[in-house]
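Single chain ahead, written as structure tokens, the form predicted on its own.
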Amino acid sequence: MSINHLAPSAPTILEPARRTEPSTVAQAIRFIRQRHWSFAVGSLLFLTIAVLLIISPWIIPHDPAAQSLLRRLAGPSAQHWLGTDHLGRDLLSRLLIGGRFSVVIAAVTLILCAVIGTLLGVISARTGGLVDEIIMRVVDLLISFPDVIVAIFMIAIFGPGYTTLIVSLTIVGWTPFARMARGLTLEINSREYIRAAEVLGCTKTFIIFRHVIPNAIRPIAAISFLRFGHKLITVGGLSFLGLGVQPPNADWALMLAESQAYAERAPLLVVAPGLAIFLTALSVTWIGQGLEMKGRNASKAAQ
């Protein structure tokens, strides 16, 4: 018998079972299920609208600017699913293309307002003194002017256009974010990890971008979604008055303005763009409400 056969065998080391990471889709589903019901419904609705608007250039059945006076004010049919307008243009095609202008202008304006307002509010609270006083007095001054009045004033000087519309709505729109960011920063400044970072000699810039903004981003994101509907309706109101998107470009509010005289004969001309504005604003508002409810529940649990 060999020596190797008599030697005791080495104990078998069992490797721990490897944990399988959930897929991205599974993580997204779990993230949505942990939120308020309004967040899930709003996300699904807004995602559907966003996807339709993104792929609209490839799925629209007709050229949105093509006119056919022989088919003006036609009802829904196999060729024109939602009918045609007073110039014979396909309503479905104009609805899909027109939403791109309305939603993009509102989204770009909101992002600029959130970024500018958050940075100025955080800087105001972290710096204090004269800088804080100047920024807050500017906020008090600008917040007293309605954004529609400022937009009309700017458009009267520089003329209608996308850039004028975005700039005019941003001039006043950043003020609520600045106030909220300042209040959140003052609360965060009293926490222990901020004091520890200051004792360690961290710069103000590092503290702002590493500790303050990441801890204030959730409530700011919630208020951003809640204000998206306001921006969308404001952009629509200016376009309805002829101060926003100009013909022949399609826009939901501009479609509403052009279809007033034909509402009795072709009610879909009014119902379709109006419903599109309503559902888009409602979906984003639901997302904001869901994030706000999650933040409140987290605060109650922490207390």
Given for the second form:
Amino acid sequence: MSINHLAPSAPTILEPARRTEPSTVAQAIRFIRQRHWSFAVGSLLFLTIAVLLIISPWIIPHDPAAQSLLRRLAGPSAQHWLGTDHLGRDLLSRLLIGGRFSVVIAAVTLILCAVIGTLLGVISARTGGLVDEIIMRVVDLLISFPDVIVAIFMIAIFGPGYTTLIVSLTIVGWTPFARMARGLTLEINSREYIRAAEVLGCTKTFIIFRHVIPNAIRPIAAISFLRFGHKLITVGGLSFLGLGVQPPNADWALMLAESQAYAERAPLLVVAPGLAIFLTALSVTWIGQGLEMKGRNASKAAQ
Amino acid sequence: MWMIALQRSLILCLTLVIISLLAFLVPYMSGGDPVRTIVQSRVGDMAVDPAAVEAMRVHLGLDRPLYVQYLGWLWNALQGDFGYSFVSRSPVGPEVARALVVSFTLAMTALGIALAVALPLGTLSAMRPGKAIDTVATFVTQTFVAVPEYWFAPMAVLVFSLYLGLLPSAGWEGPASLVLPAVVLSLRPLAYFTRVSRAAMMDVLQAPYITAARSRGLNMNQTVVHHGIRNGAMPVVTLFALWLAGLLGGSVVVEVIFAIPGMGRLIYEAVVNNDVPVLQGSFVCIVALSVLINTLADALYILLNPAVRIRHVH
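Please give the other form, namely the form predicted together with the partner chain, since only the form predicted on its own has been shown so far.
Everything in the complex follows now, all chains and molecules, and the chain you saw is the first one.
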């Protein structure tokens, strides 16, 4: 079709620039409203738990370590809302403070796993060849490995401690992220804009950080949230076995281990800490689920 | 095809060498003098005589160069001889083998339960997305992964053993004692299996051959039974192998709670008692098995799925 340059052009009316950016709050609300309901519910629940854990040293009614053998295994009362454990320690106080270690350890481990795994996966896919082969074979080997066993071996060799715990859980934990990041990168690599960037002469590093990682981050974040519960439960399991958080500290899994023998006399001692772990794990799983509902196409390509 | 098999077995051997080296070095990595540890384990709380330590060192051949020791240890390990447990004084090999059988039974039962529930649930929910069955599947996949087994186990014991008196609360005698631990252990794989089989089935139902089958006049159920399930179950096979390998040693918590003499408890007690030979033996066996299971699963996957086979050949 040809353009007639001599034809009188229709007078154009210029709209005044009215495009104001929506406020951050409005953006956040819009982001949440676009997700599945589980994202909002999960976030709310987790925020509540996180805030409680952070402010717990100032709001707990009793000293969580204070023993009172006269009041051991007491039922709920005005003084002890949830009763006391086998050493007469206040259950509510211990419950409020008992998630601090495990939640932080789980979160740190998860972030380490996600960062290391994503980097290695992206490098693996962008470099290809021998590097790709080596990294993927290592992933194949480690991915089937029970992380509890690796952690127990590391603890057997280096002794218990939070660093050992985090390192040992990371050794196995990065592998799913690497596999996923590799899949996502291969998919992103086949897109037009990567070709364009390569033709323009962008370096490999630039393409990875400018194009690949930003496009892969959403599904990886979703998987991170989905795996948090698993990490939290694993950390708890080690504490339960006496290889994680050590006894003077209050910890949900440790509380479960200590009150096993009193389950029949005081069921609340077993029910409450477990419920705390369960709700924390569930809330973060919901966040991940809510995130994934939207970005499902991207995450499916990785499998 | 054969090239891949060869390549895979080479990698398998290399892995085993690395793992055996790691296991061999366990006593050296933990800092202390292994001979001293052995002597200490014999004399209990009494003071250790330095002369006895040196005599023991020569007696055990631990004064030889490290690589000679490693080769000797490896030669014995290949024949299933990992030495004697510090605690029970019995040979480690048979002890590990016994524990493996127990753990294998437990893991297979748990995964069997998981599969028996997850496959139909995933398939049905993929056939009726958004309906009641799909809601159930979503609930299962979200909730079951968040249940800590060390919470569910005591509660199950409380209800089924203490209140109802139906099942034994611990031990390893007969099929009844298998029920509670297997159910507790099956929750998390059940959630993952449901999730994966639902997603796989969703994909399968989009495939052209399903439309073709439907247009030939098969109804939905016939189509799924004849064409859907075999293809939809494929990813679950891989996942099953992963979980089997993982549960062989990874069910520590459940085995400790229910006092089951499996691999997990063997390792846990070895750590608690600083029983180095048992640690080494179980470490090598578990890794070897998990690598082997995964290689076999990959092979099975390639054999079952012609599309993958063709892609691998080129």
